[in-house]
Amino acid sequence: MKDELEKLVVDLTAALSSVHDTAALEVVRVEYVGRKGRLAELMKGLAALSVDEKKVIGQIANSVKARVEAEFARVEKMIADADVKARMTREWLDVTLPGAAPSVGHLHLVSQAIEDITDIFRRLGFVRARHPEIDGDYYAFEALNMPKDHPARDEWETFFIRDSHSAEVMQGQKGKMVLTPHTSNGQVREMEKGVLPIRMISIGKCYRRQSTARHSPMFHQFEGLVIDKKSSVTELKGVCEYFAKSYFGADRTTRLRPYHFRFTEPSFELDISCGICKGVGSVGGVKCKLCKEGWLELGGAGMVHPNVIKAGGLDPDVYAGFAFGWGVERTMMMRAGVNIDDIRILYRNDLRFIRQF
């Protein structure tokens, strides 16, 4: 049995020696020395062994046990040894070496555009609402004072939701269903709330069927309300000519031209003075290419009708208000320093061009 356990050592140390990671480790770990390995098959002989036997043989097989477990440990701390310098060749790394910069993303231009106008006009007592950018033309067109015949309301101009099932256009509560046109669908569902006064601004997704380069089927606008029992167009002229000023540059003028919305009266188109030409209307005694005449447009805007008011449950006799509805993505073009000739290129998610803004 000593020869047997000094043989065991032997192999053990054979064994051992083409061990390199854990895996074969433990493989030879169970051989030698697990439940039914070879000493624990080695100690079952003890029980045929004498009394004085058992002394001696017990003596050398506690030795060869610890030659085992010392044998274990070596190479134990070979293995993790080896594991420590390979991670080490492979995960080595220069801190002396500049570092990379990780790719940052940022707002897309349009919506900058988005929170540089909120943030104007929130100035001016302006508090921001959200309204449905799928409604009915009820709140899209009739309580906006655009009879059923209107032109607005022609499928080649506005999108209808048609239902699933019957493939007929979807209806509402409010009428047809509609991806909304423009953000004055919210004139009147601000005023039904019933908290007066209003100033609100209001940014959202329109819709129409249209593609060139001043126009996209989805865009956004922001739209203005201010309802209150005293409001004129000198406020409105006020509030416009703020915006264009704190926007485009203090050397921009605004001017209100007549002009028929079905919503507002009186109605206008608002002009901005051009950023090339300063509003005079030529360059060097050229005509300026951009406007031709020294006035950009901007937008709509006017007195809100008294039947919109009336669509609000509200009295024209005591309050008054004016509205304004602009595009964001056309407001943002005529931004000095933009250059941008074609809305589409902002909808392309060509990164080339979002980086630059």
Second form
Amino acid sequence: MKDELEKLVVDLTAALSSVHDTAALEVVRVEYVGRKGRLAELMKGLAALSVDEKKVIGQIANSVKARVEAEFARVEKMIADADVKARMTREWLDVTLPGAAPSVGHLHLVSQAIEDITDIFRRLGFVRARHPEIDGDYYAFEALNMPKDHPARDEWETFFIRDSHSAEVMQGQKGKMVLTPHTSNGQVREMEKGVLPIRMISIGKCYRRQSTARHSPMFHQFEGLVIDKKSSVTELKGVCEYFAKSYFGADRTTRLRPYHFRFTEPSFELDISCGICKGVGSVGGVKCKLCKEGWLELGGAGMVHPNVIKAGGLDPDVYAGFAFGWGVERTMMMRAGVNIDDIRILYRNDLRFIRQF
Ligand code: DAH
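Rather than the form predicted alone that you just supplied, could I have the structure of the form predicted together with ligand DAH?
Complete assembly follows, chain above in first position.
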């Protein structure tokens, strides 16, 4: 029996020498030390021995068990070490390598301008508002003191919405439905809300039947409206100056040039001094290439016409105000460093262009 115990250790060592993973190890474990394994079978033989023999063999059996356990422990550790080594090779990572930068986009040039403009007027207390892009022509024209068939309306080359079945121009509660040709439709709508005083900056899309280097069929305007018990051209001029200096630079100035709009009285065009010739009209004796006589045209402005205040449900003897409406794209294109000679490129979705800004 002693020999058989010794042989068990020798056989076990031989069997374990070809074991390299846990599954194979378990097979050997069952064969040698399982409930019906070789060791258990040998131990059954103890019962037939005399008391003295039991003592001797028992001792040998205990030392054999200890050696068997040590053998299993040794191989277990060998397998675990090999696993760790394999994982280290597999998952090796150089944390000092530069990372792969995720590609991050940015806002479109026009969206950036809208944010900048909103921000400047917010500092003066103007609150951003939104008004419909598809509206009745009452708000786009009539309420702005432009009666039906008034020739001034021709300047606003308007898109009308047609019913897809009848092909007739759609009639809404407030007249024919149009794609708003300017953001001025927001003036009377804002007054109708009845919250006074008003300091509104409404920025939105406008649509006109035109497509040239200076005109895109869809473009944006920002409409300012101030309505209060007291209001003056001086305030309008102050707002224009503040905007021009904040947006274009401290060295720029503005002028109000008399003009005509049906919805303002008096009316003006706002010009800003040219960034190239600084308002002089020439550089080193040569006529400035960018501007007309030192000034660039920004857009319309004026004191709100009493009829418009009336249309807004307010008493023109109590309330007065000023308004202005300028193109976002045109304003942005006039900023130093933006060198765009055709407005339509903004909407061609050419990433080579868009990524430059
Ligand atoms: N709505 C005018 C346009 O699109 C611009 C304009 C002129 C807006 C004078 C105003 C204003 O608010 O007072 O040409």
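Residue numbers count along the first chain shown, from 1. Predicted model only: the values in this text are computed from it and were never measured. By rigid core we mean the largest C-alpha set that fits within 1.5 Å across both forms.
Core-aligned CA deviation for residue 173 between the two forms: less than 2 Å. Put the two forms on the same core and the Cα of residue 349 is off by less than 2 Å between the two forms.
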